[in-house]
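Presented below, as structure tokens, is a lone chain in the form predicted alone.
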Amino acid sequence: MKVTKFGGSSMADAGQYRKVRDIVLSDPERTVVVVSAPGKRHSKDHKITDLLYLCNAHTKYGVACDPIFDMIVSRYTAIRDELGLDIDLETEFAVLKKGIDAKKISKEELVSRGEYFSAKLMAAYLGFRFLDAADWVKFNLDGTINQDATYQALKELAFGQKIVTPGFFGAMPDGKIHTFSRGGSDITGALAAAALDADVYENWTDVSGILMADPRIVDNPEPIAEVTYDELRELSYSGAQVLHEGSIFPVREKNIPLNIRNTNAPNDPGTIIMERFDEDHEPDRFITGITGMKDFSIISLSKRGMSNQVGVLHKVLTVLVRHNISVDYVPNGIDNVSVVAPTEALAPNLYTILAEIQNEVEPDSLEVHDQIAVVAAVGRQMAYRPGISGRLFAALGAAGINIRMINQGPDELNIIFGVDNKDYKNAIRVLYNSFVK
């Protein structure tokens, strides 16, 4: 039994549906599916959220959103008519403007009835069920899922049916909607795989799986045929821009495959993100993936026999932690230390921040080197290479790129360094060319 999500490039046009539908109905075990509003459907669109927001923002300010309304609702009515659909949405979107016009409709109940449409069309041209995301995933007070709830009641409303539902919203316990953050139907969709207990859940979106490194910077790359869940975690946080995080859990929890596929390339087998893998699936390279983000700032600090005092480090971030700064890497040697966080984050307050520092703990010297970007290479199996940080460097050198931290966690995870910022796409390429070609 498979769990299919669509995003929104997957959802954007009559043209899109179709795909949608001849995906869908190709596997019978394809029995669930959860859709997102309507996306761009070129460069210039709008995404159907996006118009919805604005809606509200008018709304809020007192200005009328009929023009932007009317975009909606076409849109809806295109898809409607090409696909020769017989449903009244104009009832529905009469009744959903009246409650605008009165202001008696909340911001999330406004911006969730993008997939409320998107799922009504999508059910209608399937011939599946429709079944109303509020019916199903339950919040508490506190805006949490309450996952047990929402577990058995998807379990009790789908069984036995082949059903389209909604993704990025659900009810609270007084029946109101509640959204989730940008992105959450990623999370409805694992949602419901982890209640159903999916054989996959398959989340199809516009690219062949993620890649092992950022197309605007490397030509071509190639998609990464499987991924643990932690390596997928290194790569998130070190910039790359994969799933929601919170889309992860609910399957990880239950060990429930979980394929990047391609709407488009429906072919193409995609990414596979697993808990851990047979010795049989192991890749031949080391790397699996190679992102990274500019930047950064490095605060470096150095004193005489730092190594026998105890707290030095604690001091250090304290300070930080009094100015909210999210330290990312805390590169460290016997007399000095460093700490590296983003830039925009620490420059309002930099200078009370080194004062604070200062006062602290006295160092003989104290340095800012701004300009930095960090490059994560990620694999799970660097542990088991000798020699691979030697080989990375060597590569970086060998094109003129120096290092400027270095930071390795002992599970050997992943490697990751600092560069100038001017030198960030040059040292993705180099590892990339050396290490994947």
Given for the second form:
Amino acid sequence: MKVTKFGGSSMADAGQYRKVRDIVLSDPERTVVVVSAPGKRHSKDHKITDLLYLCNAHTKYGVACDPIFDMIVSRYTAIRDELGLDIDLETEFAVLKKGIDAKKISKEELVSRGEYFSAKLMAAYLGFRFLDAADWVKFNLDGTINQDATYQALKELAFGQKIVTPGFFGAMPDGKIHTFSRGGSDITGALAAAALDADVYENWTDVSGILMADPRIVDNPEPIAEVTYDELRELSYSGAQVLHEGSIFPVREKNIPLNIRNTNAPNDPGTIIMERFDEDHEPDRFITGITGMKDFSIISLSKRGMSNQVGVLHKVLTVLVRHNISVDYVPNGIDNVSVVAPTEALAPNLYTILAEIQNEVEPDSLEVHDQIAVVAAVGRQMAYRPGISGRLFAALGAAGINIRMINQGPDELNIIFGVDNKDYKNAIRVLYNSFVK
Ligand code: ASP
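Given the form predicted alone, corresponding form predicted together with aspartic acid:
And the full complex, kicking off with our chain again.
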């Protein structure tokens, strides 16, 4: 069976509900559906969840939230009426409004209603059973998820059934509603997939998977067909916007494939994320993705005879620790060492940091290079294959891009290099064009 989760843009209006229904009903294995609250219909629109938070803030400060509440109600009734569904929402909304006015509804309960009503509508539309998340997503007193109780409850409640359940929230041991952090419906979907040992967890959104490169830099980059969690971490660490790591631990633990799909292009295969792939379907694709970030600084120092001295690097790092700077890379030579860190982190105390390094290490030279961009080519298939970095640097050289720093870990999952900020976009394009196209 397949667990399908639909994000806010897939639930934004009646037209999107129709697409979701077509997707779910086109495959009898799609028996468990997790939904977000309706998101934005266009760029100037509001997400229902944001409106609910706003409503809560108004009430807290004693300002009536009626206009906002009415907007929320009308989003749902419009979807219902356009789909011709015969379901009474007004009574439940009236009870909710009374509770808000009497200050009897907690913030968490209020903001969770976005998903709740979304799931009610979708259940009616699909002809599936509505299962309240409060009945199966169980939190511990400290707010962490009680995995055993959650899995057990869903296994019992969903057995042999077709269900729609809301994302984003669950219940505390005393039954009170508790929410995950924003975007938390992804976690609900992952929990459902893990509880039911699904064959796949489909996460439906508005993009056809994770792209190989930033579309603002590369025209129409291809989506990544298959990616491992380790690669994903490398890609997201160096800039790419992908799934929140904390949101997928339940499927990762059970090695259930996570498939990112596009509700607006349901025939696109999307991206499959797994712990490992036993067989690579594209054996000649060495690079899984290309990413990077601008605005790093390199502090570089040299001192004759440094290679024979103990503790020079330690002293440099101690200064940075004192200033709470997290160092990203430490490229070094025989008698010199450099540290690479974001300019934003270094800038406020740069001169103090340099003075302390000067005092404590007494280098022969101490320099700072700004405007450095770091580019990462990530790919599990680069490991133990000679010639990839050669090809990569040859392509950059042929394009006239000067490389300021090189870093590769022994796991060979990535090749990271520094270029001038001005060469950043071009470096990404050159790599994309020479390795992907
Ligand atoms: N609706 C919630 C939010 O916007 C949760 C979700 O959609 O994942 O954060």
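A quick note: this is a predicted structure, and the numbers were derived from the prediction, not measured. Positions refer to the first chain, counted from 1. In this text, rigid core is short for the largest set of C-alphas that superpose within 1.5 Å between two forms.
Colleague: Determine, after fitting the two forms on their core, whether Pro348 shows a C-alpha shift of 2 Å or more between the two forms.
Modeller: Yes, the C-alpha position differs by at least 2 Å between the two forms.
Colleague: Could you check, with the core superposed, whether the Cα atom of Asp370 shifts 2 Å or more between the two forms?
Modeller: True for Asp370: a C-alpha shift of 2 Å or more.
Colleague: My question is whether Asn324 is one of the residues whose C-alpha shifts by 2 Å or more between the two forms, given a fit on the rigid core.
Modeller: Shift of 2 Å or more: yes.
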